[in-house]
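Form predicted alone, single chain, as structure tokens, below.
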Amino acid sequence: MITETGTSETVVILGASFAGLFAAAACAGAVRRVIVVERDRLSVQPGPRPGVPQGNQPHVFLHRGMLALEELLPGVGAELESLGAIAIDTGDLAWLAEAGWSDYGLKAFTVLSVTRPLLEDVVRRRVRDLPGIEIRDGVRVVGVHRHGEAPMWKVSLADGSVLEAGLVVDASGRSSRLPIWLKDEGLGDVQISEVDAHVGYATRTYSVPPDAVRPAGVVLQLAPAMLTGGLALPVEGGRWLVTAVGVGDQRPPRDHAGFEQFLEGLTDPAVAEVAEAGEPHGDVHLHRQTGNRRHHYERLRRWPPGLLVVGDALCAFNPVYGQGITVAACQAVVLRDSLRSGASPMVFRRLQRRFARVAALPWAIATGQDLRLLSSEGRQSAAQMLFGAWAGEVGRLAAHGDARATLAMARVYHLMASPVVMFHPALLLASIRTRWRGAGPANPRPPRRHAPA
């Protein structure tokens, strides 16, 4: 066994996906050495990899996530756009929710639409260039152990070697084995909350001529009355990712003909129109690992100093809501600020609780929506039902042209505000007024694709 001696200023990060890369960027400059270990072999060129089964699916940064990423890696947004990432104002999306169409053209929040391989490649390259960062790929972690002397942690690798570290950050995603390791260390069982609505989605790439589609993108949202939906977003290289979404027995198939038939059977033909406007490429890629899973590390009576958990290893969301990358970036900003101020053993416990609070609102949004679906294994609490009912009322106002309602929902969805904004007195008055006078005309369907020139 070879032990690689570290110091109290050595950080070992488990996983080189987004949560691990963001954590490494947060540590750069605050500690002497950061080692990121990743079990996958990382390709020099952008491309899918085994450890990221959702790599062929659409990836969009929520607006809060974009702001956090710019704090960690200044200028990365402009670099991504120079490589073809598409900046989209979400007000320019054709978005069909349960209550009707959103107010098309109402300016809201900007997001970046880009393929996962390109996004990960750019972020990984930027992180690797930071001082003191080392990324080791093809390395599998088999154990994490405490010991009495500084540095406080030993990370055992499958090749028999051991890394010593003063801080270990678990960013190994849904496959994290930390609950088992903590139990072996005598720290007890970790409570886990799960909500799985059995959502599945399938994506295929299409080359779409410029100006063939007028909306910036299309979203057909799932709802109890709409158990199938879809998504179409532009990405780099003149391509669009077209996605079909369904729950339970209505999840989309893998075969090409079945995929196109699924799109044609959606509530509205908007997503199918994008596919019809383009030329398909490659296979249909399925993804069905969409359950929400939260580890309540903040509830452990004893939390060991020098250990942190971030990203999906802490709280994994149904990817259809696009929250995971944003939450990981926000947690990394919290980590960076804490390291800059100096970390004591008590800080790590408080820091882990702060990570849990960062995940709390998106968890409530994702699970609140999934629990409304009959395919979900759980049921909403009374508080969730009441909030869901009011959120539905705000959605109804938005679908009938209320700009305040539309922006309030967008602010909460993009994690730019707490749900309190949805209880603004003006919205309460608008709801009462519409009960007396009627809601008025519904928002019109956004424009279809341009006619051929």
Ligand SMILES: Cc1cc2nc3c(=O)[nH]c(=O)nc-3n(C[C@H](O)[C@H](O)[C@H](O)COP(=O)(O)OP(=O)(O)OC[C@H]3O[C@@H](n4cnc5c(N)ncnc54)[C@H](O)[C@@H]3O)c2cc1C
Contents of the next structure:
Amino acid sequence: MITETGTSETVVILGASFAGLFAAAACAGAVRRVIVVERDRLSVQPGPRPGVPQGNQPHVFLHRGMLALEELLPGVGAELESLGAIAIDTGDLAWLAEAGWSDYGLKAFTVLSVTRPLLEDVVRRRVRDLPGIEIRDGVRVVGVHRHGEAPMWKVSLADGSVLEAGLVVDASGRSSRLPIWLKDEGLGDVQISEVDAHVGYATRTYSVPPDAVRPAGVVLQLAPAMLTGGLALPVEGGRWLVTAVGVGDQRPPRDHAGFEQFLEGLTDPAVAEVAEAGEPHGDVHLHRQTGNRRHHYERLRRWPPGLLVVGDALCAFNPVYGQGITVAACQAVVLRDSLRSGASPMVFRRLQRRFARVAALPWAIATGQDLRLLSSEGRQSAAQMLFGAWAGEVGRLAAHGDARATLAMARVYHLMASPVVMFHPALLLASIRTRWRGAGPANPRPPRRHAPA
Ligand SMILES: Cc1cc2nc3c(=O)[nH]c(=O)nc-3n(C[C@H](O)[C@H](O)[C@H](O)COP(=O)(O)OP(=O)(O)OC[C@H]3O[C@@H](n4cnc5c(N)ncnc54)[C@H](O)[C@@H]3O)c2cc1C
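Switch from the form predicted alone to the form predicted in complex with the named molecule and print that structure.
What follows is the whole complex; the chain from before opens it.
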């Protein structure tokens, strides 16, 4: 067994996906050495890898996440765009929600659309170049133990080596084994909350000629009365990711014919039309591990100094709301700011609580929506029901051209504002007025294709 002696200024991060890489970026410059341990072999070319089985599925950053990413890695957005990532204003998406079409063309927030492997590759290269960072790939972490004296933690790897560290950050995603390791360390059981709507994803890549599709992308949202939906988004290289989603026994299939049939059966043909306009490549990729799962580390009676948990290992969300990467980036900004201000041992417990708070609003949004779907076990709380009813009312205003309602919803969805903005007096008045006088015409369906030249 080789033990690599560390100091209290050595940080070991478990997992080199987004949460691990963002945490490493947050530590760079503030500590002497950061070792990110990743079980996958990381290729120099962007591509799917076994440790992130969701790699073929579409991944978008919410606007809040893009801002956090720029803070951590300045200029990364421009680099991604130079490599083909597509900047989309969400107002240019054809978006069918429960109450109807969103206001097409109303400018809202910019997001970047890019394949996950390219996004991860760019982030990884940038993080690797930061001072004091080492990414050690192809080796699994098999245990984490406290030991009496500084630097306090020993991290055991599958190749028999042991790393000593003053700070361990678990960013190993949904499959994190930290709850078991902490129990072995005598720290008790971690409480877990789960809400699983049993959402299934199926995605296929298409080459689509430029200008064949008019909207910047298409979203057909799931809802209690719409148990299937879809997504079509352009990514680098003239390709589009076309995704079908469904819940419970309405999850989309893997076979090509079944996939196409599923798209044709959706509430609106907008997603199927993107597929029809293009040429498919490769297989349909399924993903079904999508439940919301939150570990309440902040509730443990004792929290050991020098340990933090971030990203999906702390709180994983139903991906249809596109929150996971954004939450990981926001947690990293909190970590960076805390390290810059000089963290003392007590700060770790406080920090872990702050990470939990970063996840709290997205958790409330995702689970509040999912509990409305019959495929979820569990019931909404009274507060969730009341909020859901009002959000439905704001959605109705938005679907009838109320720009304030559309922007309030977008701000909350992109984690740019608290849900309080949905209770603006002007929206309350608009609700009363339209209930009395009628809501006016619904937003029209966005244009399908560019008119032929
Ligand atoms: C279908 C799908 C679509 C999604 N779409 C979006 C989206 O549009 N927008 C969004 O923001 N989020 C999306 N997400 C969520 C997003 O993928 C995650 O939130 C994001 O990857 C951050 O996760 P993470 O880094 O915490 O964990 P992961 O990405 O799961 O990475 C964990 C890493 O740890 C490594 N690892 C695990 N165990 C060990 C070990 N013992 N030793 C060493 N390494 C280990 C793994 O190999 C992996 O690299 C989606 C998820 C799914 C499933």
